[in-house]
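As a starting point, one isolated chain is supplied in structure tokens, in the form predicted on its own.
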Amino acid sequence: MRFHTQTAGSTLTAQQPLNNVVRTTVQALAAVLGGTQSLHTNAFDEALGLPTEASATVALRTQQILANESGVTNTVDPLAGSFFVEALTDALESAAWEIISQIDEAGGALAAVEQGLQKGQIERSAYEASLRLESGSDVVIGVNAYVVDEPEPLVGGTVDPQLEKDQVAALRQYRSTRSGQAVADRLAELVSVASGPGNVVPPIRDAFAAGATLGEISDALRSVFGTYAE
């Protein structure tokens, strides 16, 4: 099975943020051992704000060190035959099927979203994790164990406002070089297909080929489906 993995941003802490480098490394290694084909490693300062160029580089180097220095990529399945891993896999599969069954009983994924099923499960999981953290049954270094008196002087990344101006100018230049009529025709076709039972992927592809932007395509879909609100 081909799949993409992203390390768990929810585990990153604002306290002692450099510890997040270790957390991300362990999670990235787990992903590689699990056979992922594509991997995103979170930056260590993402609990504070946008990543800096330096923290994004460390996240990239984490992948490169695993790929080139750990030896973990020298075999297809390093954990093959591990009873512990197979037992965890069975437990995960069983729990996943239970959730899938609940969604099926609710009438499918969309109906479950409308009923708040997935949202409720996420909130309940977060609440239970918070209780375990406060009670100390779950140890998080720097948060409820090995806490330091003074936080580390670390500031998250910022975005230069000029980047927005440059992007707006580039978008205007791009729109001036395309056929506005062709874009309008493809977007109208997308709206027509989205309004019925048809597959919206081909008209989306055609709209992109005609030069439509992601924002314009999203607006076309919003005109049919609206915007989801809880």
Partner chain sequence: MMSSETRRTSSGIEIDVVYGPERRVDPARIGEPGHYPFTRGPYPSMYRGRPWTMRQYAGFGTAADTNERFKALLEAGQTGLSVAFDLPTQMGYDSDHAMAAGEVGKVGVAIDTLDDLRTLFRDLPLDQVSTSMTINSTAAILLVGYQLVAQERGIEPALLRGTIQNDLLKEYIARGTYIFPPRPSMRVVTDLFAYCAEELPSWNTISISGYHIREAGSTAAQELAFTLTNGLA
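Now that you have shown the form predicted on its own, what about the form predicted together with the partner chain?
Below you will find a single chain and nothing else.
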């Protein structure tokens, strides 16, 4: 098993976006102190739009500065049994065990999903957090404290509307040059396997290789499995 960490997109603010570099740095340091095996650092403009090449580079540089300049890599486990961190770990562990036993009682994760158990708990926590933010007991700099009048924010990247037209044109071109019969045969084979107990991955591969599109393969599976809406 390996573990990967990502800094929290939900903590990034559209207000005073450069502050997000600092937030991401603190979170990345926490991940490294926790011994992460791989890490994604968010770009500071993600609350505004797509990361630009410049903001994506700053996000990567944040990791490189931690690795090469901060000194955090020079010793194994720099927090080494910190009284506070160990106490938090224990508290978190016992709180998590309590929730795990609720899921076990519900019949396991899949059954709990079908009952909406996890979703309901998350919604309650999210609501409580929004109340704390509103009341000011949780402080977010630039949002409910140290707010300034800002000019139009530094806008992140946006998507050119031409892109969708080009993508659709390429897709139609692709469909027009493949063998329609081969695609139909492979999709029929996929439907047949999906209806039985066999492994669906080899017929997915054969259909994709024969020129079926992602949407057509997904439709073939929808026709057997049905769709899901809450």
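Positions refer to the first chain, counted from 1. We call the rigid core whatever largest set of C-alpha positions still superposes within 1.5 Å between the two forms. The shown structure was predicted, so the numbers you read here are calculated from the model rather than taken from an experiment.
Undergrad: Return yes or no for residue 213: a CA shift of at least 2 Å between these two forms, with the rigid core superposed?
TA: Shift at residue 213: 2 Å or more after core fit.
Undergrad: With both forms fitted on the core, check whether the Cα of residue 223 differs by 2 Å or more between these two forms.
TA: Result for residue 223: yes, a 2 Å-plus shift.
Undergrad: Take the rigid core as the frame of reference and indicate whether the C-alpha of residue 184 shifts by 2 Å or more between these two forms.
TA: It does, since the residue 184 C-alpha is displaced 2 Å or more between these two forms after the core fit.
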